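One chain comes next, on its own, written as structure tokens: the form predicted on its own.
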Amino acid sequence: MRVLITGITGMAGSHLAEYLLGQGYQVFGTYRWRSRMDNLSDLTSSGRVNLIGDSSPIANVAHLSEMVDERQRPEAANLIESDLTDAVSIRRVVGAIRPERIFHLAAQSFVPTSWNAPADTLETNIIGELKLLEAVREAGINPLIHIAGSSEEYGLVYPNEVPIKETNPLRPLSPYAVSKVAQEILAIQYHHSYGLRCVVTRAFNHEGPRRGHVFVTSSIARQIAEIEKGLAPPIIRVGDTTIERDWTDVRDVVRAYHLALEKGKPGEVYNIGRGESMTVRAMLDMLLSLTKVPITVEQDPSRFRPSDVRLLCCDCTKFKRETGWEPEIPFSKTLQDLLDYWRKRV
């Protein structure tokens, strides 16, 4: 069976595309030509990534098509260059790879980019969006489509409405929050319009290796392994710790995601999550219990947002009673490992 990854070379992607090629997929990617490709080193040193090509205006449709049939390999994950905001080159890879999974995973996913990036945020995530769903209907397949929304979309969520249902209003309180509300209303549009087999969800915070240096596991993670190593003062920098999230590993989520298409129902949202929530500064605590140097705590106004989404706690009953999804890696070993991800890094 063929899949096709947008955003393979992201913390989630390059997740996803090990957990499916371990489960026999044929596995497709797409990447842009300034794309990391950090995520991918595991998968890369045993000799499972494989570019194919891009999807240049040379290589049309029946071109690439020849490409892929030619150069694929189904123990790799087979790479494409292209970019969702180009409809042309989305429409040749989709054509091209005629994909029976779409996990649609590419975005600006940064929050605190969304504020001071909001027009590009918003045409990179519901834009990008729409030209993949046109592109899927221009093949003429019905693949099924897994659109990844997020918690942030929930924003303002008051003390008694929690845990979290797929019912609860939706209140963005920032600009990301607002494209993901926007790709979900679309994708459920396609798929009332024109049959599109659309499945969301609305995957809570989600970490471990990998995860980029921006966001707060990770931005913590990465400075206690610098100060380790010397590299600087022993002092951590965060916004505000009183916040509460909801945090699952990132290889129960992508497990996740892959139940979404095989038991999910199209048209439907299912929230992600642990079901459990804790502040940040309790996140902090458990990552600080895991070294030995002494470290400083100081506050960095420029961590703080315009707005913050205050609390947010799963409740992840829907998605478990349609898919039998519990998380299996407890939040202690998601730190460890993304701990020990930045030791090597530093």
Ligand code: NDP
Given for the second form:
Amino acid sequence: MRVLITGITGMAGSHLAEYLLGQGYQVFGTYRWRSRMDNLSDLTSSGRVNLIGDSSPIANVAHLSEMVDERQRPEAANLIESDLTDAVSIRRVVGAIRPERIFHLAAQSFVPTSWNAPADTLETNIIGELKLLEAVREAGINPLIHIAGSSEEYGLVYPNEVPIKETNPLRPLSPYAVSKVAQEILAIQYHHSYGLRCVVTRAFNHEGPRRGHVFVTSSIARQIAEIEKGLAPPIIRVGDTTIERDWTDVRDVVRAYHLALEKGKPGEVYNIGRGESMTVRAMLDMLLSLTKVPITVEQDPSRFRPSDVRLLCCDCTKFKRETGWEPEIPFSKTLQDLLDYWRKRV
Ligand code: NDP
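Got the form predicted on its own; could you also share the form predicted together with this ligand?
Up next: the whole complex, starting with the chain shown before.
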């Protein structure tokens, strides 16, 4: 079965590719010419990344389709260049691969960047998804489509509203969160209007090896690894450490994404998360307990956001009931693996 992962070069996309290859799927993914391929290095080192039509001019869907048939390798992640903001390239990829499953992960995924580049965030995330859904319609296929929504959609959550159910009000607090609300509403509209089989997840924060260094867990882990190697003074600078997040391992989350399409219902929305919240400070202390080097923590006001989501704790009952999913990886292991990831890289 052919699956297409948009955003395969990202943290979740790369883990999902490995998971799906292990399940015997034929994996295709989109990359951009400037994509960092680091996240696929485990697959690359075992010869399991295959660039189809790398830099060759592609005439049309039929031409790309021939290339895909001739050059694809079933044991590899087959990559095709495509940018979500370009309807032509998305149409070609979808038309040539004709996937039976689409995991739509590509996005401008960093909340702080959405304050600085709100229009780009909305364009990439909302209009990019529109182009993908239209490409599916135009190809005349009806794959199961996973849309990666986010717990950020809940935004302002009052203490009496946790754990957060799918029925909680959505009060987004950043342009990123607005883009994710719109992505989900668009997908459900396409389900009702055109019968597209979209399943939406609202995943709570997930972490692990390959997490971008701008995200708080990864930023702290990287700083610790740099301090251990004497590359930085023994001080960690943090933003607001009182906010609470519900963290799950990315490897558990990509398993959930797979189950969302296999067992979830099109047109439905599912929370995915561990169901335990923890302050950023507690997460920081867990990371600090994994190093022997003494480190001082300092608050850095420049890291505070215009409005921050203060409390996220997931009620995952609906998803667990319908799919049987359970998180398996303890958060302590996630943080250990993340720190070890940075120890190998700094
Ligand atoms: P990453 O930032 O690691 O990956 C984002 C991916 O999107 C990259 O492959 C990136 O490609 C690609 N991308 C960005 N812009 C475009 C574009 N214009 N055209 C094509 N591809 C593009 O994110 P994650 O893996 O962490 O997240 C995956 C999805 O899950 C995202 O939609 C995110 O919003 C969502 N999500 C993530 C959560 C988390 O805690 N990680 C929580 C909830 C939802 P490139 O390599 O070229 O930059």
